[in-house]
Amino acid sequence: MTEFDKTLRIRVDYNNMLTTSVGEYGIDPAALDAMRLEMEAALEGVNAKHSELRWRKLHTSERANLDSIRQTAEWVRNSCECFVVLGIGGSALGPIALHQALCHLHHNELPRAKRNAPKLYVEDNIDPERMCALLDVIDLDRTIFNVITKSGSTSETMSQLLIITRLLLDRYGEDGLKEHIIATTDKEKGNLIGIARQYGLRTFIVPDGVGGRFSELCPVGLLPACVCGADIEKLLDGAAFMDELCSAEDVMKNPALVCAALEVLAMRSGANISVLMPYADSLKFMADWYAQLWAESLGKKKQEAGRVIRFGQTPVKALGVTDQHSQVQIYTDGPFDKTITFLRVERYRCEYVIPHSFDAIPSVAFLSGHTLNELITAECMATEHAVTVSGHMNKTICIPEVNEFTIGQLIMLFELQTAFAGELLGIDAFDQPGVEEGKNAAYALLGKQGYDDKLKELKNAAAKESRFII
């Protein structure tokens, strides 16, 4: 194995998903040890596909492309104050997930000597009241924009793209164009590669054979990480640490073969819920990446003998503590349906001591001389503890201190249980066809060429829908 910090490993405890800690709502460990054949065919399955799965390779590849990265990123640091990333899917959750894992949590509102990076905005919606409020807050001047699609003609990117580049062209004409705008995406395919050359924009590719969600590897995370000043070859250096532990041979030590299995064994018994909850503001929005991660690969309708079998799990983000107040109590007291992972961090950025105000009352004063990492480990520690008493299957993830060393760990650990877990079902994880229809449903509504079938199709069912409205 590489030689990287082993004290960053990240680790998987799954006792708590175990009928010997959860009781009858829990996976015989006989029942996990049966699947030892169906573990080994998923591995060697998924290894045969390596060539094919560029994602997994992103650790080893994307290196040739670091020194133009943090080139790129250092012009846009010297050259304005607001950076915007245009982008939707994994265009954009990754990137807002790597900018509130590894930045300050309050990074656009710091001075900016205290950043030392530009103020980072993530449009990832299309609702015109947020494109409005975002130019209101930024300085056209001192912007440029990161559009980010792999296909070159995602509809909500583009048209983000077109009132941006209408802005610029108004301000500046065409010459403006490459001094505002960086264009990620494909190297041949779609409108956006050949807007870029036209223009002469500064353009990062995107590699073949990697999908929206699993693209947090490639540039289109990498650069506005690398912006916002992290150390972008320590992630993949951790995604490297992560891909080599998930190719033992031995397929009980494999950390993402497990946590598939397990799943996919919750999945057989009834639990269709998949609850992420991290114990920290700074991974928070790693469960929205998850959660399109594992809803887009796995939710999937399968023809076996002329029926159709729905497969996956629904997942669900939550935040600890916050959530311990909004959604533990369906968990600890609600159905068996659900299976949940805990994200525990061992160590914290910064330490806070709670200081003496009330040490005349007791029930508060207890508090008093412990530290808020104390505290939010106690209550981690106590959410666990409650939803396994309760008879519900649950693990955790042990992550030693954020950083892009262990986040690049917990990317890679989560998209090779992914694709794990597809092998185990036996469906491909890495199309998204109920997402198709969506998207030539809506080609078919703005009245876009070649879309006049669907278009009569969805006036149909308005008729037929239109009935029963009151």
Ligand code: PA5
The other form holds:
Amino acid sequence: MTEFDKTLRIRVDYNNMLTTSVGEYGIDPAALDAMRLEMEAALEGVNAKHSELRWRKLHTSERANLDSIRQTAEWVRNSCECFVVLGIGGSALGPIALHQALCHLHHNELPRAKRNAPKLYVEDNIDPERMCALLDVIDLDRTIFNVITKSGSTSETMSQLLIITRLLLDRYGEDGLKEHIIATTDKEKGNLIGIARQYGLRTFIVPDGVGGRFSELCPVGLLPACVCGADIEKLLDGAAFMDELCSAEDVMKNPALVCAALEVLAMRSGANISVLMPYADSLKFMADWYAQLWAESLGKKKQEAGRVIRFGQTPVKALGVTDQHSQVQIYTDGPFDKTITFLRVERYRCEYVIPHSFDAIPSVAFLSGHTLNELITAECMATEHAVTVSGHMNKTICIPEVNEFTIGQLIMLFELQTAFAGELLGIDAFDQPGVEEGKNAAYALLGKQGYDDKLKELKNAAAKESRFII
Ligand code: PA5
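Any chance you could show the form predicted together with this ligand after that form predicted on its own?
Below is the entire complex, every chain and molecule, led by the chain shown above.
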């Protein structure tokens, strides 16, 4: 077993979730204690699902692919100026989050010599203006596309692929495709794998038992991260370390399980909103990735005793300190319907001293001599305090610094928290039937074969609703 750098362990401080800290709208510590048996069953339940939950062991299984990912990344770095990911949902949010966390915050704007990697674009929408805008800024000759779709058939991604393929075929003929497209998909399901084989594309496989939102630590996230220069082995190390911590048999020492239990208790008391507020621009898109993970996994309904019960918390993304000036008012004085998770960074990757420029104005001059690091940390602590004294449940995940090892931990912490929460709630956290319904309706509207009944249903609904348009 690898010796992990324990000084880089991320920690969860959940004092402020409890009544002892926030008062009557918190969780009674006795209620958490009383969950011990449920938590033990959840631990056992998740541990027993080895074959279904293959994402949990990607930190081990993906080591075998590191060399080929690195070789392909090297080829990409040497061959192009732009690397474009085509994907959506879990096939895009992971690459975006890793890029923002592990690269220069203005990666694409840096001169090539300082970047040592191509520019990265992750195209996760089918807005025609966005496609036109992309084609305006890339040079096809110097661009490699990574089309990522686990199912191999998602309409959004496939329509992007159709567009890009046509452009490439028209310019280079069939041989050009393998020089410009890398496929990341399931080994047999869907259409992409067949296309990849037909045209001899470089191909990476999303393993079985790894759903889109749990796929960040397989080639979905690893290849784009490696292209941009991240140490992908350290990502896996971080995930392995957190997996080890979250396998603790004493459930009260298991960070993901304690977080899951707290959120479930909060949900049971009506807190149906989950805010994630990182105090670091580098973690801004981890909040987007978390939002999908938490919403799509836990937003479920099931029949129990003849009635429908609905589960889940609506995720809200906030950024410290930016959103102190837009959202924090409702986190302090608004209703007790939410939990807030702060991500606090202990060491930023650079330091900036605020200089002395207006010493004659004391109400500005007090800032001079401090660092921006001190300022953002003070504001994070101050917001935690303000939210706590106003009685709102909150917890803080302390991250020693943002790097591959800590991001690997964070990913695994949130993934396991989600799996444990699903188990505690008694729902399937790994499907997304509501998303499928929308996909089917879109197929019907676009005339896909086999969706005639769905089209009728949509037409009937449209006829009814049109009476109320003003
Ligand atoms: O988590 C999920 O499974 C989904 O959000 C998918 O990632 C999303 O629908 C895209 O699917 P695919 O990767 O199959 O194109």
